[in-house]
Structure formats: structure tokens, C-alpha cells
Amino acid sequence: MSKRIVIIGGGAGGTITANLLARNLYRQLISGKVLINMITDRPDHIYQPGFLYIPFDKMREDEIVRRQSDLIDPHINLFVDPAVKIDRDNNVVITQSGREFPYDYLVIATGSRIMPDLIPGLREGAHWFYDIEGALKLRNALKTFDGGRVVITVGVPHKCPVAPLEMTFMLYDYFKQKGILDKTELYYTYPINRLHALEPVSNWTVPVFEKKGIKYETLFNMEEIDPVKKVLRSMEGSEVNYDLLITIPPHKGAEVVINSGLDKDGWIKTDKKTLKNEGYNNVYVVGDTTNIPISKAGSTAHFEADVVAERLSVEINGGDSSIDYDGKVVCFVETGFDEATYVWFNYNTPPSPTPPSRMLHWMKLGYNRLYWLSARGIL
């Protein structure tokens, strides 16, 4: 009887895991000894880091979208049929159409989603760039903006932790190129008592902000937005007026995780080394879906996918893998339109931002083009 692998989620983590498994288990796949089913809620695959560039006309929306069927190995069975229930005790996933997918091994890579409606007034009074629609709307707003106070504020939790900083730096260069920097105030808020969750990144950011004249306020957690008066209020009692408000909406995990009773916010309890769902030896978790206290980012999902694919391949072949995830995360951080910095860290090594350079900026742009090779499990 075939060993059945079910992968829920067609984002970076799920797609890379699936393609690596198909490569590692190629003989078993073509002989029918292994079956890989991928369940996803959409036919397209979106390169989410590309959202950052759309508001500045640095990327087009069609550059960051591919058909999922073109990205996965042809031996993987793709079902565009959203999962609605995960039954770990009976080893089955049920989809929206009512179809049941029994499994011997399950990989949950359902990602995270923005929740703008958790903040009253955010949808009506603010912009964001964490989906295509929001990025396009922000692009249009920037084109007509002719000066005033631009506030960048961050909800928690959220994925891609450096993106708020990148947006702020790129806005600075955008307004400079547009010739309205002298008429524009950039005001950045952050929910804890520093400018970034990673202290070395925060320490690096402070002098850069001060050199550029970017104002900031810490310990600022969004509570509500008054879109008529254009006022942002925090839970701490602070009020900030704005002419243009750019937010990172708070995130939650996928509905199927919440509705299946796995976690009320959608983050699954995950062993930080083996990446197995705690209490379930045949269930792995990849990417944003984990509750591991590290960055929810594309590189995190990629490195986790490498580990899960290797562990699963060994297990299916009757072995006991010793490969563990070490918490590795890698981020290129845009510091404007023509320079970037770079950070990497893991469970034992803190990040240490490098001096910004044009070379690192071009490396990030290069990876934006090479991502599709990563998704296919080649790079």
C-alpha cells in the first residue's frame, strides 16, 4: 500500500517541501509506493516579498504570480479545494467540496493572513502592502500624495518583520526623488520599547533614522483609527495625526487551523528542532503556521522545508533522521532604492546587520527573480 503524504498549503513552505519530497522519493513516486497530494485554496502562487515593490512601480503584479500547477513536480497531485478540517486523530483532511484525504504523513503549511478588521477604522482609514490589492491601492495613493505626515505603524503579530523598516526607507527615497521630502514628515511607530523586535536590528536602525530625520515612537500598539479626523490612537493612550497612514495589519493563522481546534489564533504547537506538531509524530508544520518564536518569513519557511523534506524522506525509507532545524533565518533588508543590508541568525547566533551597499541591494533584486527556482526545489 502507498505511503500517503498530504501537504496543506501552496505557499513557499508547502511548495518547496513538496518538490523536495518529489525529488528525494522519485523512484517511490513513479512506482506508486508513495503518493503526494497537495491541497491549496487558490490556483496561483504569489511571491509575497514582491508586494513591497509594487507601490513604487519597482515590480508589476504579474511578475510575482505563477500558476501553482507550473511550479510543482508533475508527480504531485494538486487539488485546488480549500481544506476545512484537519483531523489528526483519524489521519484525514477534509476539503470544502467534502472530499476526504487520508494520510500517513501530514505537512501543514497554511501560512498566515492579514486581519485589518481587528483594528477599528483600519480598513477605511489606512493603507497596507501585504497583499496585491493593498499594494496597488497604496501605489495610487502615493502618486497623488503631495506632502504631509506619513505614519507607518505595525500590528502584532505579523510576518516579514523587516518589511516595515524597508517600507520606511523606500518611502524616504521615493519622496526625495519626487521632490517633496522637504514637505513630508515620516513618522514610524512600533509596539515594543525599541524600533524592531530584534535588538541588534533596532540598535542599527536608530542612528539611520536620526540621520534621515525620520521621527519615531515606541510602545505604540494600534487600538483604533478615526478615518474622518485622520487620527491614529494607541492602547497606551497616544494619538497621532496623519495625512497618509501605512499599516502592517495584525495577522492570524489559517481558518482551517482555528476551526479544527488546533489553536485559537492559527499557530500550531511545533517542536522547534524536529518541526513536528507536538504530540503527533506523523504531522509536520512549516513556515508561518508554527508557533516557534522566530521570524515569520520566506527564508524561514525555506529552511524549514529543507528539514521537513529530509526528515520525511528518511522516515518513509525506514530510517530515523537526525536532521534538525537550527532556527536559521536570512533577510536582505532594503535601506532605500539602491542599497540594502543583510542579516542572518539562528537559535544560537544573534543578527548583526552589515553596512548597506549597492551589491546587497542587487543581490536582493536578483533573488526576487530567482525565487521561482527556490519554489521548485532547485535553488
Ligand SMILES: Cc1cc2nc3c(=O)[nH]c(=O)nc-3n(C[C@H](O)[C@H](O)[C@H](O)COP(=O)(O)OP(=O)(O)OC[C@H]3O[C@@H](n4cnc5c(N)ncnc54)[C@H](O)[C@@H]3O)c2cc1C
Second form
Amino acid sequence: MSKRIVIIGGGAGGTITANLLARNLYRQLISGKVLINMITDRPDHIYQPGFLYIPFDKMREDEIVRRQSDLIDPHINLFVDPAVKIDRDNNVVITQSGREFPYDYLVIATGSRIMPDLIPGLREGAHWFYDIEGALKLRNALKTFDGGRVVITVGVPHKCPVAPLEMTFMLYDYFKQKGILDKTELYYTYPINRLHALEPVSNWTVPVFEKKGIKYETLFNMEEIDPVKKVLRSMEGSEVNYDLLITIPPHKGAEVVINSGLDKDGWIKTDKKTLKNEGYNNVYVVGDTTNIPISKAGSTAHFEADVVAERLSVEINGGDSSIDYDGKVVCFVETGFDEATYVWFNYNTPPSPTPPSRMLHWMKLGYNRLYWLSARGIL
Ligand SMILES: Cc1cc2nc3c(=O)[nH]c(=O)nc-3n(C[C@H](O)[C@H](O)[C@H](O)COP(=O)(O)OP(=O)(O)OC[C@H]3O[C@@H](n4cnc5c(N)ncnc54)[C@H](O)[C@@H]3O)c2cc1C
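Show the same protein again, this time as the form predicted in complex with the named molecule rather than the form predicted on its own.
Below is the entire complex, every chain and molecule, led by the chain shown above.
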């Protein structure tokens, strides 16, 4: 009987894992000894880092979307049918159509999602750029904005910890180009007592904000928004007026993870090295949905996918893999329209942002195009 691998989630982590597995297990796949079923909930694959550029008309929607069936190895069976139940005790995943997918090995890569409705008034009174619709709406708002106070506020937890900073720096350049910087105040709030979760990134940001005149408030956790009075309130009791409010809404994991009782917020207990779901030897977790205290980022999902594909391939061939995830994350960080900085870090090495340069900006733009090779497991 063939060994059945089920992968839930056709985003960055799930797709890379599936394609690497298909390559590693090619012979077993074509001989029918291994079967890879991918369950996803949409026919398209979205390159989410592209959302950052849409509000500034620097990327179009069609540039960040591909058909999932075009990205995966033809030997992988693709089912566009959302998973509704993960039953780890009986080794089966059930989908919306009622189909059952028994597995020998399961990879959960269902990502994270924004939860704007957790903050009263957010949907009515604020913008976000963490999905296509939000990014397009923000693009329209920026077109008609002619000065005032722009507040960027960060909810937790959230994916891509550097995206709020990138948005702030790009807004600065956008207003400068538009000739309204002198009529515009940028105001940044962050939930903990510094400007970024990673201390070296926070230390790097402070002088840059000060040089650009970007004001900030720390220890600010969004509580509610009054869309009529245009006021943002924090749990700490602070009130900030705004003319344009850009939020990073708090996130949760996928509904299926919560509804299947894996975790109340969707963050699956994952061994930080083996990437196995704690207590389940045949279940791996990849990407944003892990509870590992590390950045939820595409690069994290990518490096984790490398480890999971390698471990699973060895296990399927009867071996015992000793390859571990070392916590590696790599991020190019836009510091405006023309320059970017770069950070990499892992469990043992903290990040150290490099001086911003045009070359790093071009590298980020280059990767935006090369991502599709990454998703195919080629890069
Ligand atoms: C604005 C923005 C900028 C970003 N910039 C960067 C960056 O510069 N660098 C970086 O490394 N990362 C960046 N990221 C983060 C990156 O996009 C995510 O961390 C990455 O996509 C996580 O991969 P994942 O596979 O865990 O989740 P996803 O890529 O979100 O994939 C999850 C998949 O699971 C599917 N799914 C969910 N529920 C079900 C279900 N019930 N059944 C079946 N399928 C389901 C979803 O539809 C989705 O396809 C950015 C994100 C945003 C929003």
C-alpha cells in the first residue's frame, strides 16, 4: 500500500514543501509507492509580500497571483476543497465537500489570517494592506489624501514583523513625491515598549524615525476605533486622533485549526527544531501556523519547508532524519522607494540590519519576481 502524505494549505510553506517532496520522492511517486494529496481552499496562490506595493501603484494584483495548479509538480494531487476537520487521532482530514483524506503523514501549512473584527470600529474607520482588497482600498484613499495625520498602528500577533515599518518608510517617500510631506504627520504606534519586537531592529529604527520626523508611541495596544470622531484608543488609555488610519489587524491561525481543537487561536504546538506537532510523530507544521516564537514570514516558511521535506523523505524511506530547523529567517526591508536594508537571524544569532542601499532594494524587487521559482522548490 502506498504511503499517503496529506498537505493542508497551498500557500508559501505548503507549496514549497509539496514540490520538494515531489522531487525527493520522485521514484516512489511515479511507482505509486507514495501519494501526495494537497488540500487547499482557493484555486489561486497569492504572493502576499506584493500587498505592500499595491497602495503605491508599484505592483498590480495580477502580478502577485498565480494558479496553484501551475505551481505544483504534476505528480501532486490538488484538491481545492477547504479542510474542515483535522482528526489527528484517526489520521484523517475531512473537507467541506465531505471527502475524507486518510494519511500516514500530515503537513499542516494553513497560515494565518487577519481579524479586523476583533477591534471595534476597525472595519469602518481604518485601512489595512494585509489582503488584496485592503491594499486596493488604501491605494484609493492615498490618491485623495492631501495632508493631515497618518497613524500606523500595529496589532499582535501578526505576520511579517517588518511590513509596518516598510509601509511607514514608503508612505514617507510617497508624501514627499506628492509634495505634501510638510502638511503630513506620520505617527507610528507599537504594542511593546520599543519600536519592533526584535531589539536590534528597534534600535536601528529609532534614529531613522527621528531623522525623518516620524513620531511614535510605544506600549500602545489597539482597543477600539471611533470612526466618526476619528480617534484610536489603546488598552493603556491613550487616545490618538487621525485623518488616515492604517492598521495591522491582529491575526489568528486558520479556522480549521481552531475548530478541530488544535489550539484556541490557531497556533499549533510545534517542536522548534523537528517541526513536529508536539505529541504527534506523523504530523509536521510549517509556516505562520506554528507557535514557535519566531517571525511569521515567508522566508521562515521556506526554511521550515526545506527541513520538513528533508525529514519526511528520510522517514518515508525508513530512516531517521537528524536535520533540524535552526530558526533561520531572512528579510529584505524597504526603507523607502529606492533603498532597502537586510536582516537575517536564527535561534542563536540576533539580527543586525545592514546600512540601506539601492542594491538591497533591487534585490528585494528581484525576489518579488523570483518568488515563483521559490514556490516551485527551484530557488
Ligand atoms: C503585507 C505583507 C508583506 C509581507 N512581506 C514579507 C516579506 O517581505 N518577507 C517574508 O518573508 N514574508 C513576508 N510576508 C509574510 C508571508 O507572506 C507569510 O508569512 C507566508 O505567506 C506564510 O506562509 P504560510 O504557508 O504559513 O501561509 P500562507 O502563505 O498564508 O498559506 C496558507 C494557505 O493555507 C490555505 N488555507 C487556510 N485554511 C485552509 C483550509 N481550511 N483548508 C485548506 N487550505 C487552507 C490558505 O488559503 C493559504 O493558501 C508578508 C505578508 C504580508 C501580508
